[in-house]
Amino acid sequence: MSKVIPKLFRINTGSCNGCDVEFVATAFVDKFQLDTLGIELVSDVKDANLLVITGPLSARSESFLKNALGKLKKPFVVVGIGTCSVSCGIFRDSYAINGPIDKFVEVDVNIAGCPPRPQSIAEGIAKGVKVLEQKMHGEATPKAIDTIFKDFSAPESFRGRMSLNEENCTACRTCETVCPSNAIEISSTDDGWFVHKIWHNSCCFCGNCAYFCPTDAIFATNSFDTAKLQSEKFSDVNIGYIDYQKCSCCGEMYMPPSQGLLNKSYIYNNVSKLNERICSKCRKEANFKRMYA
């Protein structure tokens, strides 16, 4: 069995260069251990079998990408770096964008993030090398680079994957409205639930959702694990369920104020009575009768 030598070539298809800067840091800083993968950086795409792509694929770069794909050695592996390459991110609806890249080429590994951390890029490229070995020999050899995450944790201030505290959420849709990359979706079900989804393949880590959330329900974690196989592209989703309640007076279903909202609105008083199970309409009627009856 011949040894697989991954020969890496990078293409920018309209990136802001943020992902390219992180890629260069990953490739040339020893602690990220790319050298353990036996990778060669090549200057001509005709010598490459591991293609790294950044950017959302602008209209002007489409022909350049197609031309490059035709010159790659076969079999080859494609790794997309950055949320733009995975889903076009904040540029999704732009007239100047023809991406994402998997519309034109079979992508093997996606590394979301804006930009992703070097550790995620290293992990994603390692996954790409494994896929290349599987394509060439039907099996892959475990890599030493897999140990990177065992000895590293991001600082607490790092803004990583977003998450949701369901108890604090009122499904007000503020996060969905302010998200610039359409990574958040809130829908309702017939059996009385709101479903809150965060699509990690589209999130650009801007933190707008957390900044504007009135109840602190949505927040950033320091998780940077964003390197996923293409088969996981649409399954890497954070899903939360927020339920309606039945009004104890009229019996209608309604969205009660969350504990997070009550804590922010009434910080000095005992608000337990405000959390009684009555809808806003019945509460208004009760207050009117109390004041004027």
Contents of the next structure:
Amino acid sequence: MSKVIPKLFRINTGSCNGCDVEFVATAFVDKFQLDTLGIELVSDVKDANLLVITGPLSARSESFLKNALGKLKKPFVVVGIGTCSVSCGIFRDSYAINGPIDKFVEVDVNIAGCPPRPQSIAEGIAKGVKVLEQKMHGEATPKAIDTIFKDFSAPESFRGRMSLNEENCTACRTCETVCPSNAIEISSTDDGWFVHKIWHNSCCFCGNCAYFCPTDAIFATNSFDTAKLQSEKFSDVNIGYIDYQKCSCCGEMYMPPSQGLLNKSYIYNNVSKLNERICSKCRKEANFKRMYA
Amino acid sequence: MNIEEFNNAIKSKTFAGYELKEDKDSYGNASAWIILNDKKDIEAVANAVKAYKGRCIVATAYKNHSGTHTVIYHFDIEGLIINVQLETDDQSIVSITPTLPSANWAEREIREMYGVEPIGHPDKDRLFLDYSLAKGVLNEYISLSKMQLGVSETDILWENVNKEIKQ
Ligand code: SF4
Ligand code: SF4
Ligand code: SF4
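The form predicted together with the partner chain, contrasted with the form predicted alone above:
The complete assembly is shown below, putting the previous chain first.
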């Protein structure tokens, strides 16, 4: 089998430059091992077979992208860097945005993040090279590719993928309301559950949801494992189930307050016990009796 | 330049009269509030501002409960701020852009955001690029969260998400 030399060309389709800066860091810092993949950066799109795209595709940049796509060598691979390239992120539904890029080109790898960390950019490009090899040898694009780099953790204070602690969530919908990129959806099911979803490919890591959550149920991890194949685009979701409970006092189904909130409100142990697993109506009654009976 | 001088300059030029209030901010900067009895007198005020080499800083508008619109022009003459308020009940004002080109954008904004036509404005071009903004859009109530967050209005992408994930 002949050795494939990936020739990388980058195009910016209206990115804020955040992703571009991280990409440059990835390309230049040895630690991220891009050179070990044998990639060559080229200055003319005609020589490229690995197209890296940043940005949500502004109306103005659409013709530039189309032009570049027409000139690429075949077969080629497209890697999108940043949440903007995957779902348009915070720019979703703006009149000035024609993206996301997969409306115009078949994308192979998405690297979510706003911006993504160099580790995940390197991982995404490595996955892109794998797909390119497969395409060169006439094989079908795989459904999954093993992770090449292993460690995606960032320093403590960095906001990575969001996660949810189901125990603490009360389905209050605050996070859904304050999310600027429509990355959260809370829905109820017929049998009394609530489903809390965070779509990672839309999240811009702003941290609003965690800041406003009254019970600390939603929080940023420092994980940046964000490079995925296009086939995983819509399934990269954090799903949390928030259940109704049966009141141990009257037997009615009710939405339990989070343990975190109860602990804050009832600091004495015996009182907190009194409030466990009972609905708000019974809790009111029990507390009333405790105070006045 | 002071308020008295400006008052003298417009007194004989306006024909329906006005109310004048003086004010000072916490730094001691003087400003004047002029409430016109007839909206047409804005022309006389604009001429006076021009004679003193002043400019229009900005103009603001709002719709009243009764359905009329209030428009306020903010002028600057050598650091003196003159705010001129007028009311219109037929969604039109006299454009002062031919006299003071600095009012150009502000009047076009009022035309598109509140549907109040500046009659005699030399520029008919649309100011806001987004054609989905209906004429007079700010005459309606828009909730703060929508205004601030521009919450996404379509569910196309979420529909794909919900189709793909296994619940
Ligand atoms: S994903 Fe974030 S950092 Fe990257 S271009 Fe978009 S807004 Fe900028
Ligand atoms: S961090 Fe939270 S609020 Fe911000 S975009 Fe992501 S899910 Fe939405
Ligand atoms: S994560 Fe927090 S803000 Fe969001 S629904 Fe749950 S409790 Fe409310």
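Not measured: the values here are computed from a predicted model. Numbering follows the first chain given and starts at 1. C-alpha atoms forming the largest set that superposes within 1.5 Å between two forms make up the rigid core.
Chemist: How far, in degrees, does the smaller rigid part swing between these two forms?
Modeler: The computed domain rotation is 23 degrees.
Chemist: Align on the rigid core first, then pass along the CA displacement of Asn287 between these two forms in angstrom.
Modeler: Rounded to one decimal, the shift is 8.0 Å.
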